[in-house]
Structures are given as C-alpha cells and as structure tokens.
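Next comes just one chain, in structure tokens: the form predicted alone.
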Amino acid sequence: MNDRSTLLEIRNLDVSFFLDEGTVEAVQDVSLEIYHHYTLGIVGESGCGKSVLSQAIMRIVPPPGKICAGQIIFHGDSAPTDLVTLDGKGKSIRKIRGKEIALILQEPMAALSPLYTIGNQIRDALVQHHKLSGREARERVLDILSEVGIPKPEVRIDQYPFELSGGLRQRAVIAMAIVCRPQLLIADEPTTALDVTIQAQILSLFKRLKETLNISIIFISHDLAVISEIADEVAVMYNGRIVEQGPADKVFSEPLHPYTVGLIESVPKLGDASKERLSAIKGNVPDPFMRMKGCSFHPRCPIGRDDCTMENPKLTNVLPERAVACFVVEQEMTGTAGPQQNAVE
C-alpha cells in the first residue's frame, strides 16, 4: 500500500537563467510534494521547465542558471534538509546526490563516458558512497546489472557503451542510478529515444524496481501515454508553472485545465477510423524572454476571459486531491473568482 508520508517538498521554487539576451524564468513558483513509494509524473511540452526542475532538485542547474527563490526539503534518513541552502559543490549535497536522490538522464550516451566500461562507471558510485573494495564492488555491479535485466552481466560489465544497444545502454544508466539504493529516483525522459517495444520493457522495469526497492519516482515526459502508464499522480507544466495536478486516472479521464484538455485531445485514438484532423492547441509557446502579465496560456486558451490577462492564477484546490491554475475553471468548480481563494501552499 502506498504511504502518503512526504519524501520531498518543493515550495514556491523559482529558477531563472540570466543571459545576455535577457532573463528566462524557466521554473516559476512551483510547489509539489513527492510521497514515499509514489510515482509522480510531470508532463508538458518541450521547454516548459521539466528538466530544469529535475536539475534544481539535484542542485546541478548549469550556469548562468540560478535558484532564485523557494525551498526543496528532502525528508531522508536524517533530519529534513533544505537542498537549496546547500553548496551545490559541497560535501553535504554530494552525500545525497547519487546515494539518496538519483537522476537518470534522457540520453544514455550523454550520461555514459565512452572511455570507461559500464562496470567501471557503475562501480564509481559504490566506491564513493559505500567505500567497497574492488572485488565487493564488482560483485555488486554484477548483481545490479542482472537486476535491471541485462543479459550475460559477466560479459557486459567489461564492455564500453558503444558496444551496447540503445535499450541496454538505458538499462546500464538505470543500474548506475539505483546501485546505491536511493530513496528518490528522477527519470528525465528515459524512454524518448527508444522504440515502442523497448519502451514498454523499460516502463515495466521501472514498475518492478519501485516495488522491489520501495522507492519514489519522479518520471518526466512529454508523452501522455507513458505518464498514464506509470504515474500515480500527475503534474502538468506549462511555461515554467504547474497548471494542473491530481491523481493520474482523474487527470486523464477528467482534465480540468484547458491546456491539459488540449494535450489529451491532440493524442490519436487507437482504432479511431474517422478521417477528421487531430485537434491542436492553437498558437505557440510564449517567447521565453517575454514576461507576460496574467495567465501565460491566455493567448492560446479557448475559454480565456479578459481578466485572465490581469493576474497569474495560482494553483488552487478545486476538488479533493485536484488542483488547477485557471480562474475560469476555479469559478465554475467552486463559485469563486479564484485569485485569493484556497491557493495551494
């Protein structure tokens, strides 16, 4: 049974990139809770801030990016720790990064060095965090390679990344992330570059690892089908903000925010023989350098009102376990105008 106790709290997080061309507010006022033994799916178009959010949690936001406000509170084995207060290159965060919170990057070839065998690369985390001897670390690597479904681990352990298929490289990256048994695993688009057969195998692997290791997962993807397959809860991001959040089955069966509705309606339906064109969200994603007043989705929104341009809606509870950042939906659901009422902390 899933435990609703909190493992990670993100409170009012802002991340910006200060460039010569201007400032990009990549993550804006994001608040989330990740529970023990839960999978949170984060979905949205490319450029909406999903990956930057994962980098902020790991404290690896590349310069000139900077966490400008907010908290990231990790409830690990020790006392709750605000990761934002830690030196991104200091000993304290290095004790957490890789050991208690691990990240799986989108592209395995970017995560793996071509100069070292996969065995050496996986072993490094064990040596750093658990001080194992060479023989002990090798045995543990063999076990973890077998655990993630890599055949003939005694052969693969001494192979280089270019000697493995795309699916095996992804499994090797997963093995590297879980070898220290983290409490939280962040998977950033881990199935994007894989064909559908391998993708299904990787999703099945994530589900099995969640049960066997009793871990929590943040699964980031632009693919609604993938998120619906694996997530317990879903957060929908648009232009750096969370615009809808709730249980996965509810979000996909009864979407509230017009952006979520548009995403779902744009997905082809299996077995649909009609020749009608797929629905599309009109307009374009806002220029990242442009600071908009009001709701950033308003120019593309089919239900937007004039007052939506005056103030940015807060993520607000409108139903049990359902939150949405939309004045129109909030008024329809609760009978209130929205801006001041019941905003999610």
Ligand SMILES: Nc1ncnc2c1ncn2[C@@H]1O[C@H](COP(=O)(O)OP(=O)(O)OP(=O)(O)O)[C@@H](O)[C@H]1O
Contents of the next structure:
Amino acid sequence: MNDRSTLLEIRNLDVSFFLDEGTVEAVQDVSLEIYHHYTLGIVGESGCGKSVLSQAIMRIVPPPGKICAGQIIFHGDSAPTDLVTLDGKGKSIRKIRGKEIALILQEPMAALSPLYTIGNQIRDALVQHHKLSGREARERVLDILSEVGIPKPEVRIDQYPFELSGGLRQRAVIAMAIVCRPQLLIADEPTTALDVTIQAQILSLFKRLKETLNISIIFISHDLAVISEIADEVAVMYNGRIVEQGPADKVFSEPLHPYTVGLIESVPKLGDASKERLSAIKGNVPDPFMRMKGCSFHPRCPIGRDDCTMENPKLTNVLPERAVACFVVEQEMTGTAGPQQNAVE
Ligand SMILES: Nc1ncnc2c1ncn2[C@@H]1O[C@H](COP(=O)(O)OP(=O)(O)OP(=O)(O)O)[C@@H](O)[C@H]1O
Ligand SMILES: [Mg+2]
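Beyond the form predicted alone, can we have the form predicted in complex with the ligand?
All chains and molecules follow, beginning with the one already shown.
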C-alpha cells in the first residue's frame, strides 16, 4: 500500500536547450507528485523529454540546457528543499544526488567504465557518501551483488563489465544505484536493451527492491507493456508535456487522451488472430525547434477541432485521479468550455 505522503513534487517545470539552430523546449510546464513507496511510470515516444526530465531532477541537465522555470521539491531526510534553487555543482545537491536520489542512466555501458572491475565501481559509489574501511566496503558490495541477484558475487566482484552478460551488467548498474539506499530511484529505460526474458527478470527485481528497500521509483520507458507491468501510476508525455496521468490500470484499460489511445492501439497483441493492419498514429512528432500554437498533438489528432490550435490545453482533472490535457475530452467529460469560450472570458 502507498502511504500517499509526498516524496518529490515537481511544479510547472520548464527545461530548454539553447542551440545555435534555435531553442528546444524539452520539458514544458510539467507538474508531478511522487509518493513514498510508489512507482510512477513515464511513457512517451522518443524525444518527448523523458530523459531531460530525469536529468533535471538530478540537476545534471547538460549545457546548453537550462531549467528555465519551476520547482522540484524533495522531501528527503532534511527539510523540504527546492532542488532547482541549489547550485548544480554544490555540496547540498551532491549530498542528495546518488545518496537520496539515484539515477540509472539510459545506456548501461555509459554508467560502467570498461577499465575498472564492477566491485571497484560499486565501492566508489558507496565511499563517496559513507566512511568505510576497505574490508567493510567489500562486504557491503558483496551483499549488494547478492541483493540484486548476481550469482557467485565473490567471483563477479573482481570481474570487468565486458565479462558480464547484458542482464548481469544491468544488475550491476542497479547495484551501483541502490548501494547508498536512496529513497528515490529513477530508472531511465533500464530494460530497453535487454531481450524479453531478461527484461522480465529485471522488472521482478525492481518490484522486489521497491518492497525490500521501501523506495519510490520513477520508471521511464517508451514501452507500454513494461510500464503497465511495473507502474502504480502513469504519466504519458508528448512533446515535452504530460498529456495524461492516472492510475496505470485505468489509463491502460480506458485511455482518455487521443495520443494514449493511439499508443495503445499501435501495440501488437500476442495471439491476436485477426489479420487487420496495426493502427499507427499518423504523422510524426513535431520538429523540436518548432514552436506550435495550441495543442502540439493537434496535427496528428483524430478528434482535434479547429479551436485546438488557439491555446495549449492544461492537464485537468476530468475524473477522480484522472487528468488529461485535451479540450475535446475535457469538454465531453465535464461539459466545460473549450478554448474559444475560454478566450472570450
Ligand atoms: N544535450 C542535449 N542537447 C540538445 N538537445 C537535447 C539534449 N538532450 C536532449 N535534447 C533534446 O530534448 C528533447 C527531449 O529529449 P530526451 O532525451 O529527453 O527524449 P526522450 O523522451 O528521453 O527520448 P528517448 O526515448 O529517445 O530516450 C529532444 O528534442 C532532444 O533532441
Ligand atoms: Mg531518453
């Protein structure tokens, strides 16, 4: 059971990259709440801003990227802190990063150096935050290797990443992330590079760790099946914004936003004997440099109206625990005014 007390609050977050070719508004007006002992799944097509959002929480957005607006309030061990106000290279964020909030990077090989044994790399992550003798650190690394299901930890601890299979390497990366017992673990596409059987094992590992370590997880994936397997709640992103949010079972069984509907319909179903063509969402994700007036899904939307181009729909609660950013759905479900009427007010 989730106790529904808040661990992390993101409010109206904007992150942009200022490039010579133009500005990419990678994350726009994102608000999210992450509770204790809870898994939030973030899903969306490539380039929609999932990784940049996780970089913003860790305060590692690379230049020329910048957090331009918003707050990221972390209710960790000390008093609630707005991470956006901290110096990105300062002592305060370094105390939180890796220790209280850990990130598993999208590329497992980027997280591991080929030059050091996995034992040394996990130990380095540990000793950054804890004073331990060499022997204590080795004991702790052996424990964590067994905790993430790496067989024969006393052998594996002295091996290099290239000596491990993809699945074991991903377990080593997870070990490195949880060795300091973070309260929040952000996993950016942690199963994408793995085949489906290994993927299932890694998903079970995340579920087990959530229970045994009593942590919260932000699980990022473009794969709906993976998100539906692991998440309590899901946020669907499109072009930098959250377009739908709600309990995972409800969002997958009754999607509200036309983009979520399209995503679900474009997933092949095993055992579906019909020879019908899979439906695809027409068109492409917008050019990241293009500033669009109104709803950015409008050019691809099967239910869009002319007035959807007037302003950007805000994420609005249309049912208990269900929010959607779509004028048409909002109007259908709540009878409220569309953008035209709003504009007149
Ligand atoms: N370092 C960077 N410099 C310039 N633009 C960037 C940088 N990182 C991300 N972007 C841009 O920000 C937008 C969001 O990128 P992001 O990596 O967050 O997407 P994503 O949802 O994680 O995609 P994927 O599923 O492919 O990992 C994209 O338009 C991307 O080109
Ligand atoms: Mg990414």
